[in-house]
Amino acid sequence: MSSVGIEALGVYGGAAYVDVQELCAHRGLDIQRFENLMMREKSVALPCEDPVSFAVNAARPLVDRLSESERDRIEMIVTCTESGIDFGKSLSTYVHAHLGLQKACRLFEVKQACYSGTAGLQMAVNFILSGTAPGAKALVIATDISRFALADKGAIEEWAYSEPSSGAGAVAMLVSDAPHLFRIDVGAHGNHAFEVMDTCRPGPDTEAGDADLSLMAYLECCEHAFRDYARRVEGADFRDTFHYLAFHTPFGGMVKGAHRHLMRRLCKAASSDIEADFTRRMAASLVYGQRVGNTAGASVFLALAGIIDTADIGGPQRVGLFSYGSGCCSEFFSGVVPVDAPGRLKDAGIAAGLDRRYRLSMGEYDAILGSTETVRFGTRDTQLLPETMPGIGNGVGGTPRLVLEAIAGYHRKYRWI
């Protein structure tokens, strides 16, 4: 068996968002620097939303579309996050329970900054390729939220230009030997890794780092990961091999800079050619990232979803993907989007789900950051009132939404609304 990849995909971008330009004006940030972000909106996690609820809400629609026999073939759940809620207990146990999946299932979690989603996908791909459970499926969910500013005014000021681009979201991927959306090029990958302190989460509710160092590490990794890919894949050419490109997207300007760097270093391209190539091969990958912000491990797959949903897929299209996780590890890999993939992904209703989010005013947004209801890492014995939170009743296309309702001891309790 050599056919493996993403059979189905679901996206959850939360219940609420803020307009990024309005936020920048509210914070008094330089509008010229804002324009480099290439951002429109960012999803905001409400106090009753956490990485578990995001993960389940992304996965439920695609699981619901499966027959009972197909659901019973999900034999692995991998949650991929840097927003963990416990040092030992995995999010995957909550996800498994609230999706009502069969109990003969392998559950675990992966953490490697924003590379985690790709690590989970590759692990699932190799499980399917191993043939040890013929016909089995794996559910891989990358889920992350940004809450590291909370009510700390000093942290918000230090956060500065990271705040407008730091979002919240989850992408769920059903991985199987029926890759209707994205067929992995088996064995076609390149890696680059080294130790660097560019960004980190030294505490469960804090984030720190060096933005310039992170940019340099990202650029070094995208070049050398592709060179390793080209070493393994005979005839690979950055300009000609891929119809489209999807990169890890902290913000659009960083992706555009990485594309420019690669076109200059690998292709010796002129500026006009670089701009045209970016518009043709990468603009579609930013469509959803511009609306939810940086979703960490999910961002490269949100970029892939943007290509499948909005690009011209007139025939099988090869996509090159670049995944980067601070610290750092990176990978360049590829696969093919089949011609019927857009029709299949249409059922996910990604754009419609984002359209239904509630637009927070700046007053509401600041109140959420300073809310005493916000659940920090290690919280115990608390009760939440989801119905009182702005936008939580907006609905998600007729599908119930899972919310965090309470914590009893340290056990999180959820409810469908």
Contents of the next structure:
Amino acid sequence: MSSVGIEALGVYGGAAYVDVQELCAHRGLDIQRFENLMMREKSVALPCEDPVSFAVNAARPLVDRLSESERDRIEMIVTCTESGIDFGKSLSTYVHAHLGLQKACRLFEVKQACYSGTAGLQMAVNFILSGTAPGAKALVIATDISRFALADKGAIEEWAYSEPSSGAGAVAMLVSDAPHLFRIDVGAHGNHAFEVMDTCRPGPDTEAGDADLSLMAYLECCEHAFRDYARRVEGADFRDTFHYLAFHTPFGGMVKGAHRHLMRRLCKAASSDIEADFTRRMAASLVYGQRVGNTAGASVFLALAGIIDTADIGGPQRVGLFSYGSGCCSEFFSGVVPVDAPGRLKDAGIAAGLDRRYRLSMGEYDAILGSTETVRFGTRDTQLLPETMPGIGNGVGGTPRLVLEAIAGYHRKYRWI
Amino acid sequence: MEPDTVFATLLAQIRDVVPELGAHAFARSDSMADLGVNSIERSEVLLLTLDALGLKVSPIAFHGARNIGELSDLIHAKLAA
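Please move on to the form predicted together with the partner chain, as the form predicted alone is already shown.
Entire complex below, previous chain first.
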């Protein structure tokens, strides 16, 4: 069978972050109540950062590492997001331009809440498997930021439930027939989808929904998507088939709850076994998510990156992935991390990139949320001053950082600094 | 199945998931959220209750109950359907 999967991966977790515990205290939220979030930090998009700059900053280092002939084989760019900036023009057009890629290329965007990254990946995987362009590569970038219009105190209170976990981040994946980091188990997938109004983004800077309903939908989906996977994959067993598990991570506590649900429902496991299994198979998947917050479409791949970077990869390791997007659609799929993947992913410097972020004070954070500089959906003209923004000069580990500098006649202008 | 049996099953799951509430004297008007049961625990209570009663229905069907009495009534109605 043909080999296909993730050849290279890049992560961008922003230029700045806030400490979640400090944020909870600042908002007067019950710290106890938020302990089950299992979150430490959350990335904050600065006014000069948008889903395009996040996507480009995630992809640039991996594109730079390719030879010119390899770069010229990128024949498809899929941006995956629920933070779009235009109803017609996709983010991928800007991404393509600022990565300087060749023009014989498909450019488009996909949306299905936090499931978008998996939709994009599966589309790319099937493009490679189709064999219609032998040797071609596809660049799939899941990029999302949470930026809401906190015009007044009421808006802040309304956002209180999800603010501590709403993050920002992008994961870029080069998909090809040379899957150095993650070889997809071809045909091994399961889906569960149905219409439900759990969470949505009904306006450009607003989020609405019902957290309890969303949790229920997530739990129903992880069970039934796995059952569909097991129907297709002979002998699949939730406890024994996968060395590690990476789930969409709205917050760590949700993943822990879903794992407990699956272990009880599918394996009839005892509580003590469940805790040990979670630590052994899932703790590594949370290391990066705990530092950036919910990155929506990117989070399941950030979880995979955490496993490759921090878990024990003593031999080829099978990883089960679960992706969920509100509304809703979900997928359970799997693949194998080769033994040399950790050495290759080191080049991406993910932890070092997160360490370089600037820690915002609560005053700086509130100023950003209420800033008139924040670019809203549909802005026609504006000028930004990136150099004045906290943390923007910290660099992206030797490569320049792309920032949004202006909008003129709806056209976004970016600059490398 | 009697409504009281459904209610008792629900309480047993709450006490299993949140042992701190073991000694609490529950009333039908109690809301799990007001008792400090977090959203993940609430989901778990519902899923375990459905399991214990052998009810194979999407948990989403029980969304909207304002207290444990209403939740118990919704489950009982599904069992009877």
